[in-house]
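There is one chain below, alone, in structure tokens, taken in the form predicted alone.
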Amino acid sequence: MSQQKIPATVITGFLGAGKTTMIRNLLSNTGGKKIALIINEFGDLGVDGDVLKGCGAENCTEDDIIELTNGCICCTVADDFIPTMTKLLERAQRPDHIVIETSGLALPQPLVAAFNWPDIRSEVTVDGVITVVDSAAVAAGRFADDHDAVDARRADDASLDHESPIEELFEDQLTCADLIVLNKTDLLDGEGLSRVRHEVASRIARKPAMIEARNGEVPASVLLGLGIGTEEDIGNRKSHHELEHEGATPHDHDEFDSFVVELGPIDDPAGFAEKLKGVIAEHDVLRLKGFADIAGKQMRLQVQAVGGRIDQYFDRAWAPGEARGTRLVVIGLHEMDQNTVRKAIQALV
């Protein structure tokens, strides 16, 4: 008799959407089943790979979970997840299920077809495909468009035809899901959350489920088990890169940047959250996040921002022996002055 396939579920969505802490709220709540998590960050410093390692999960321990940084797994199947899987598959003690969070910047696409390989197809498949959204920042406009005024330009306008690299990423996330998870509806009334439902039906032509949260608060039971083999229908999920190069050069994603500013201790981390978010608008920083020493206490305190909204909360307390002190990883467009974004942060301090 065969062995069963272990199911593996993909966590994608926008930078800042909020998909560590589902994860880590997931971790808590799995009933018993033995999780192994795959994370991909932008950028060279495993902030969402630390949150999770300081969890706590009894079924998710240090060893099961694995960092690929320095690039987006969508552009490094072949490189970095497939052997990652085969290890993974080669253990004596096999996980339950697999939980992979791509970056905030990868295209589910590939990684989805990559569970076709040979190697995989046989031992594993994609138990569904979760795209979380940050309801507040589409709420926002942030990813939203006057579409009547695009398509009034259009006609006039060839250079109008392509979304921009941000909205295509945006949609082709939504594009792959199985299920879409409303993030942070919290921080919206009852006709912005409509707004939003709306905003993101009419990104799409497939119509998967569309549910709401608050801080990433999803059961378990909702996020695993959907057993959709989504592997088997990629071929309806193309991204707009596949429709309207295939066969052409690969995906990458030269139109960001990443980089770390490494500060000393902070002795008003409120002060300096409002004194980022002026830095944040003048040089329209896409995300930020890290981690901050913070002058007198012993905890640590994350800090997480998207657009002009900043999170900050001491996550846990400094290791014995850990080197205390501020990282933050910035992301943004291609052409940002990376030096002039560094000194305008490392004067906040």
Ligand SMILES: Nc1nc2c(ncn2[C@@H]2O[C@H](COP(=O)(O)OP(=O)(O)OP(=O)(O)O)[C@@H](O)[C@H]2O)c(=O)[nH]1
Second form
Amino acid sequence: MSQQKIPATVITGFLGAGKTTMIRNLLSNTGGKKIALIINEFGDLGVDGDVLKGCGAENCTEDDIIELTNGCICCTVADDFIPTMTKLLERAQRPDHIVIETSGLALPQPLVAAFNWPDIRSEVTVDGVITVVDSAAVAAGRFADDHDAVDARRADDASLDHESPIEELFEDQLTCADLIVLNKTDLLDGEGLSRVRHEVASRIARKPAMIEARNGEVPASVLLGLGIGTEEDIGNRKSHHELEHEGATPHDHDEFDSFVVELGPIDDPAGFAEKLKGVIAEHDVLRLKGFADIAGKQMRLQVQAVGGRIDQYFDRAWAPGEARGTRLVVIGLHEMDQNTVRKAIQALV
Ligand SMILES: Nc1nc2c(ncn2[C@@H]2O[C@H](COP(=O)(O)OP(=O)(O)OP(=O)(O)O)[C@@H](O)[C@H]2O)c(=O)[nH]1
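Output the form predicted together with the named molecule next; the form predicted alone has already been displayed.
Entire complex below, previous chain first.
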């Protein structure tokens, strides 16, 4: 008798929507299922891997967490994702379930389509694609572009064939969903949330289930076991790019850029965060995350900024022999001036 296919859940969603937070919560309540986690993030710091490995889940040990670091998963399917899956499937102890966290800038379509490759298809199936949405960011209009401005730009430059890259990606990630998690409900009231629900629904023709969550707290029984087999339906969930350029090469990430800023110790983390908000707003930084060395503290500070909202918390002690330091990854649109932003952040300490 052939072995049953292993279900794989793809978790996607724009930068900072709460994917890692949701997975962290999931790993603490898997109902005994052994999970293998494949994670991919944009930027050179490996913050998500560090956060998830640090959560010490029994059913997903450090060995079960695989980081894909050679670029965005949707562009490295053949070179990175498929070989990783093949190796995972060769393990003596196979996982009960595979969870894949895409980078916040990934198109889920090419990844899901990879499950139709013969070697993978015979052993794994996509249990479902879950798209996490930052409800507060939707309410603030972060994905609703200024269409007049875009039209004006297009009139100036005939080669511009699509709308804002952020808006497109947001819609492409929704288009792929079997389940949409409207996260960060704590930041909105009932009316605001209902507007977000309508706005999200209006962006896609399909009507996947939509649930609300705070801090990604959704029971494993809801997230795992959707049983969809999404790879068989992926042809009906085309991205903007696929619709505009049938048969064209996949998209790249030229529209976005990331870089790492290194700093010395920070004396006043609250003051630093306040001033950082100003830099983020002035330079349209989309996402900033990393770890900070706070003078006189044994613990390192995790810094997470999504747009102008900054969270900071001490996550663990600096390990013996570990080089203390402040390292922050900054992600923005390509036109962001790296040198100016780097200098502006360095000037804060
Ligand atoms: N207020 C609030 N903050 C949240 C919630 N969920 C996540 N966050 C915060 O949002 C920030 C980003 O969360 P992550 O889980 O790292 O988001 P992500 O989607 O994994 O981010 P990328 O991997 O960079 O795309 C962190 O500071 C979280 O603590 C929520 O429901 N409410």
